[in-house]
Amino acid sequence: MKVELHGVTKRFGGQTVLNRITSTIEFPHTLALIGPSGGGKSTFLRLLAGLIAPDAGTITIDGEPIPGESPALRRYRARIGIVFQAFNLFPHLSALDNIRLALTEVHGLSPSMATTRAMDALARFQLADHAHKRPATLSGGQRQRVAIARAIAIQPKFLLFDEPTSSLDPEMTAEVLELLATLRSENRTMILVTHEMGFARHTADLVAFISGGSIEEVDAPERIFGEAKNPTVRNFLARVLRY
């Protein structure tokens, strides 16, 4: 996967978020999105997504621009599988119906073929059993394996994955973390921006270092934690490994 972008900001309100980013990043399978809390990590995703637009720059991926108005932005946005930090369930329906809706509503799916491939997402995260309970009836990590099944059942071209494991307790977080290794084991395209950062050194093909609004450095796994060639990514690094 090829992204470029080309003298990209984001503002709110009179605060910039991403400042003048050019970059190009090429990755095979998984791209790690790690930096600072603020840094605009979050937003960089988002604006990945088609969520959000820049207010300056282009961005595109494998050589297609993100497109910047409707229909073809809801085009896009179709193609690609989110998953956030707090899950973004619908609370008031099932598990079942909280994948079936988007292939429904979003893809054109018959609802019995909604249902069969909804159905298949949840068995294949041991959540078969737990189709037609609400969200709130259901663990966290039960929570969040429903939030992938429901971005892998769209059969997406990549998946966004914002600090998908934040929220969770450590027993939860490496049962995502597991079936997050398992999704990079299948060559699936993954961009996360995430704190774990033993799971970017060992699973990442690439990891982007974002502080104060900039790409402060992309490398392969081993030359960032090993021996990161910016100050700011080596200091950054020295003080969340410390203990």
Second form
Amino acid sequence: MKVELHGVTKRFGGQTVLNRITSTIEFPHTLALIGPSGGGKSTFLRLLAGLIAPDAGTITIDGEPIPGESPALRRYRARIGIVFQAFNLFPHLSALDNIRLALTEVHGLSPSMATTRAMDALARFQLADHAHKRPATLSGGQRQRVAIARAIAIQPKFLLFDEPTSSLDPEMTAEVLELLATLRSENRTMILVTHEMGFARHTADLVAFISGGSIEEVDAPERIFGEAKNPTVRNFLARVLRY
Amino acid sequence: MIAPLFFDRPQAPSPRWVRIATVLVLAAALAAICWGLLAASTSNWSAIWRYRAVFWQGWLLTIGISLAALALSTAAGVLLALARRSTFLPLRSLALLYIELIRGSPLLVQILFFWYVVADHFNITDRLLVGTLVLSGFSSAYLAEMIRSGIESVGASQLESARAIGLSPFQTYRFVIFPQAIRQVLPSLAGQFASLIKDSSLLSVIGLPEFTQGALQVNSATYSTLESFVPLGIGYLILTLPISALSRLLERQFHYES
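Next up, can you give the form predicted together with its partner chain of this protein, since the form predicted on its own came first?
Every component of the complex follows; first up is the chain already shown.
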């Protein structure tokens, strides 16, 4: 996958969150975005997801620019699987219906086909027994796995994860990371924002360090974590990896 | 001492027999008071019985008006709530103006105004039509605010999730916002329906032959005030008490789900 950014700027109110980023990032399967909180990682991911539009600049993915206006932008979003930190699922729908909703209403599948595909996705992640449960009766880890099943079920071009384990306890985090590692081993294309440095180091093909509204460094994980050129990156990693 | 038993606290609830005894003793005392009042007056129930059809028809019309007004005001309330959230400024201002005017003035004044001024001006003589519309218009302003708060109770993360899976704004309302907002609003909606039934009694001032108007007619024909108005009160309670019970049930159900 090849992500090209040209002069990308995003402001919220008076604050510039991403500042004129021009960069080309190319990686085979998995890109991890790391860096301090408030540095612009999540905003960057939301731009790639087509959830927000840049105030200036263009983004192209595999040579195709992200459309600026709905409904083209909506069609673009529909082809991407997105998993957020928490509150992904609709609380009034069962796990199964959470997955079926996009399949029937956005992707035009028949109800029975949608059910089959949703059940397949749930079964793959050992969630078949929970198909008819509402999110409130599932554990945090199960909820994230359902959210990932929902993202997979639409057969997306690529997957985006925004700190998918940040609101989970260590055991549930392990449960979700294991699933992500499985997706990685299937060579799915994915980009994830994560604070799990160990995970980024061992599963990502490429790591981008985002801080202060710009991409400070992009390199293979062993280089970023071993011999980062940029002092900001070195300091950050020294601090977070200390304990 | 038995007195402490009558203090019902969450950490030390009263025993079951105390609850039952309380209800029974209070019911007996209130019944005795009522009986005393009734026995003192020269009651004329047989005259009232002859007019039972007037009561019955009035009661049925009250139910009919309330149901029609509930349906109309729910539909209007949804549209008003959406208008109130519109990004199109003139529409939003108009909705706000309507809601504030209606909620700021008494229903009785609105009934008088729309019947004697507006309906008269347009030569509309159908009391039932005007009465139902005024009641619906009144209720819709209150419902609009309830529905709006229900819509706004659906979190921003839900809306982002809906956008992320590619739902259109209409689909987001249809599949994500409304189903959750309704759950939130249902208890107050039931309460509003009870209000609607009670408020419909004011339509008697324009001579609409609903329940209260029926009782007024019976009263003027028989000169028996108590015998006309006690059944009137009971007739309304028969309708509103089950609704408030339902409202409480829905509230509890929602409470458990969230």
